[in-house]
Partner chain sequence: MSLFGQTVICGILLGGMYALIAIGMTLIMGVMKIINLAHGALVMVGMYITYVCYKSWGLDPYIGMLIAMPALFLIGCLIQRYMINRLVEVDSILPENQVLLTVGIMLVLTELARLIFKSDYRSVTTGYSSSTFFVGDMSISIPMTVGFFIAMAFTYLLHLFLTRTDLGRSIRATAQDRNAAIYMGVNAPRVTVITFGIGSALAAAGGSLLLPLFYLWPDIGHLFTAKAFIITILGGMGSTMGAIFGGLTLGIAESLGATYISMGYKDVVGLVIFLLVLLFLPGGFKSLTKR
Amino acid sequence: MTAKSWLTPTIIAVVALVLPFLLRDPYPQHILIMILIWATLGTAWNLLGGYAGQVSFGHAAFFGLGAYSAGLLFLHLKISTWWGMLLGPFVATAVAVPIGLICFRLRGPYFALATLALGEIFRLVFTNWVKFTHGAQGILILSTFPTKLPYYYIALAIWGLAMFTLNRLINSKLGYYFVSIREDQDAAESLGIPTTRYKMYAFLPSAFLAGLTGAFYMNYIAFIDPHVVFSLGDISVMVILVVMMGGVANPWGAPVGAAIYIALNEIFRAWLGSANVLAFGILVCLVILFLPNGVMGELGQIRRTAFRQKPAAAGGGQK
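Chain structure, single chain, in the form predicted alone:
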């Protein structure tokens, strides 16, 4: 890579490292942590749904499995929930294997429907299996750190891992296979690409990252229940809207969409109360209507509109 290609990531990394020292109040630090959580979850979804074209409506299942892997370690074995950050991603990946092997062999919306059902199944099971999961009562732990600064840097490291994984995959041979499957699966198969295998190559790291994010969420929030971490509307659907807001199949789409979502969520909640989700949904519809490729995908158009740039006239030489 050239020095120029490293410039933007380096600047972003430096800003991210010093930002919590500039925003010392716990509330803005909490906002930053939530942005990083959603950016990581969105990046995980974008790898599968954006680049490989396999739309998942059930990423809450992997997020929730990661969260409960951490919580159940403490509940039953009295083991620190931080060990769940090692266990949770592998539990989520293990569940993803049979789902992918079965559904990726089928055409049409079967995978999307299967993941949607998967999230709802886990929500119902974890709600009603009271002896094992505490059901709707949830799992409560004590916070490990007295300040939000350690949580911020852990969240930043997890997001960095997600971005590193995404960039390594999409800039390799796998990335070209993902895009070819997304654009035309029949053509990809006619070229000899084993599409089921390469869909799995996108699905498994996506589930792994979602599980890792869920395990961190358990440690940070210190409370989970099935209706929160396995939520179809608040997790599975919202992560799709976040990525669509920022830009599908764009490495920076999820982080930008997460920043917009969390910022507007706080503003709308202060102004509109419980109608904040509706307001954000309307905003996403407007973005899809006028910026179909998301904020990052339409960045050139936004710049031209903002600065009122006009295209150069043809043949604009001297008379």
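Having seen the form predicted alone, please provide the structure of the form predicted in complex with its partner chain.
Single chain only below; no partners, no other molecules.
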């Protein structure tokens, strides 16, 4: 480890720890927490979708399972939803095992469609299984803490865990295996990589982190219903757009994308009222058309354009 590789994370950690003392109002703190939630969820998706190349359109399933694990503990056993933070990730991971075994038989668009269908099945089952889940009525709890500060630090810890996991995984042998599977699955297999097993190694931590985020979401927002936490458009697809905007297969892609997404969402909502999703949709189209690898992925390109330098000799964009 060189000094430089520690520098950026340390600075970011210090800034993140001090930030809530500079922004004391509940509103900016809420925004920070939402950014952290999306950053964690995005990091989880990025591990599977960005590095291993298995584009999942059903990550809401794990987010929702985490959230409902916490909610149902309270509903049926009357114990604190915080225990869901322990249970939720494991439920999500346990469910991910059969899902992975089924879906990893499929490739590319077929895999995407299978995960999309699974995510929708979870939403429909949790909506219709009224006896067990209260259906569309959702689950409402009382917030534990009166201020945002404890939530902020918990969210920060979860995000830190996600970043740590991601970095450990992608800088190990596993990371190279993931990328090789993404770039050419047949070649990877012919080199002796058991691709299904290594896809699982990307999938399980991803589901675990998504479940953890979901359980935290339950505790923080204090209300869930199937249409929110299992949403195809607002969770499964949005997390892909967030990572896409920030930078696929880039450790900072998810946090940057999350910050852009939440910030834009708030700004657009203030300026444009009901047209905020429209503006966001237009922005998504523009980003994909002009920055196909996201903000972090095209950083070199952006810098060159901004400072009007000549393009570097051999495609200097970070990949």
